[in-house]
Amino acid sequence: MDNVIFNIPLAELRQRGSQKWTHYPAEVLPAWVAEMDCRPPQRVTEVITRAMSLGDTGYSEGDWYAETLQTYAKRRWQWDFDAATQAVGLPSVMHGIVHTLDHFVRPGSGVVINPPVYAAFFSFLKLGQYEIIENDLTPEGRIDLATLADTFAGKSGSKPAAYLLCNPHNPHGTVHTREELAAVAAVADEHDVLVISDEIHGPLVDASATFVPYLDVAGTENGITITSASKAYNLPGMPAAVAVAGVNAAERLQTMSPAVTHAPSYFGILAQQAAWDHGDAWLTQLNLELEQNRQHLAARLAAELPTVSYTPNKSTYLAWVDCTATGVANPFQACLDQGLALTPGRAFSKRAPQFARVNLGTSLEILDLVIDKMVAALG
């Protein structure tokens, strides 16, 4: 298969501004932060390119691009809900969060998440003034079911409020089962705890495995659901996103202030939408060459690196590597060393050190300069 998504360059990518190849050293090659070295879908371009020609620069009004996000989950996942009543815009994902929170729990309440998770998830809560309260993974990267209900009921400290969920799982790639989310809402309702779906990595799953969206569960009814294209199709630095609630929740999320709902980006709203309306082929095409990277990085590890543990997961553009058994006391710093950027574990969970995150986001002639310095800081 000709990889036709990631065709960038890396010396035209080395152009670029962006947090990823600006924040170290020129010499080091960045396969950290979630931004892919792709271009967005053609139809995007040509919309804020059009957009820019006529200097329509100005702000957002209304909420229409739930609608297309409405058309789109409906098309992708056979998931269905009234825009209208049930979705709200909001300025990015994770800003979203904090202000549905802000909206619908106590100031300083308790709030779960499922560690090792994306870093974004401790900063944010922090900045919010909640309190975190961790329930891990299993070891295989799937919730742990009976520990977390008696953590909705408090048996393990403070009882919690709210649970963020990250759906599909960042940094596992764990793509959640619908039985799975149907036990995890019948525990949030049995213990009176708000369940927020993170699912901007809904897209980026497989063909062999199957995304369900958090409120196309039975028992969601008191769920909110916040999601974005940003993931899926490159759009970080044009942010937006919209949250849906499930129909009980549905009337409070319509009370959210409107210096909250009428923040999204201008340009974030327009890209999103072309995405989501024109971006089916380019996706599909995106999710083989992620999972072609997948199996690539899996069979490299394997023959050339065995000490490191990797099991190909079925969603994201993200690595997670297990690198206890090679004996490197610091494996982020031994990368960095030799001139390579992953994302410590740490930042996902303190009881992760020995483990990395690594961006498959790119094409495999720079996969295997990832690899490559992976085998010579680690082996």
Ligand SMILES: Cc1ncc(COP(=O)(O)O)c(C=O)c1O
The other form holds:
Amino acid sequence: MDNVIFNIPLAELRQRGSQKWTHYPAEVLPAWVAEMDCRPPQRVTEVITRAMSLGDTGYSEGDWYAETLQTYAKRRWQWDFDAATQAVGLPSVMHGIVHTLDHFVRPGSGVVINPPVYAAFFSFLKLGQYEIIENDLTPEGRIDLATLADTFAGKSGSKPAAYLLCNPHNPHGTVHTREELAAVAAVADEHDVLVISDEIHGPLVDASATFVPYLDVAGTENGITITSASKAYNLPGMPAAVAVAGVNAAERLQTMSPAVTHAPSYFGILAQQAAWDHGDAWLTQLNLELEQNRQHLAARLAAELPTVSYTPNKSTYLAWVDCTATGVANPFQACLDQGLALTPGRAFSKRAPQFARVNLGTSLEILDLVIDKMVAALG
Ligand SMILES: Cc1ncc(COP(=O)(O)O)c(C=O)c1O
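For comparison with the form predicted alone, produce the structure of the form predicted together with the named molecule.
And the full complex, kicking off with our chain again.
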């Protein structure tokens, strides 16, 4: 298959000023932070270029951002909600999560997360002064429903007020099933725990799997979803997000401070609306190329580095690799010594020091360089 999305040469990528390409010295190959080595859908470039040429750099007006998500969600996932009564705009997913918690639960409350999980879940909850209550995924990377019930009941520490679900899950790429989500909702209601589902990776799912929006599951009327086009369409430099509340939480969501709900940037909204409205073909191709990259990584690791264990999942452009059997105490450092920057497992769980996360959102050529360095470091 020809790469249409991931076709930018390394020399051109090195001209980028974003975090992925500037955090480490130029000789280090970056495969860490979740930015992709591609251009966004063509319409995004056109809309932003047009706005710049008009000097159209003001504030956003109206509710069309959330309305665009409503149309997209219905077309893509047959998930129906009413943007006018159930949704508000937010500055970004992570800021939105903290603001939503601030609005719905008492300061300092316990919030459950499922390590290994996106590192900013830890840092933003700490910033918001919430107590982090850890309920690990199972070794297969699924929500551990048996222990989650005990955690919600307060049996493993404080009684939590909220649960921050990563749907699909970063870093495993687990796509939670409708049955799992229904079980989460039931146990959350039983223990009066607010579920906030971060669905920023929702569109990044292979055609052979089905992403299930949390609020599309029966029994989730008390929950809240927060999402954005920024991850799937590679627009983290143009942030904006939407919170959608289940019907029982909608009225309260609408009373969130305008200081928060008026905060999404006009450029974030412009870019993300163009992506949602006109990015379907681009996204289909992206998901094909990501599946190709997952299979390529799995095949080369099996052949050349069998002590590294990797099970390709069906979502995200992130690979969660277990380097325990290599005997290398600090795989992240060993790779860095070979000029490769991965994300250390410790960033996702203190119990995963011998794991690493590999960013697969790149060309096959660059992925091969990444794997070459992994083989040299860990073989
Ligand atoms: C699960 C998850 N949530 C949120 C974000 C970041 O979202 P934002 O930049 O809108 O805060 C990321 C980025 O990788 C992510 O993986």
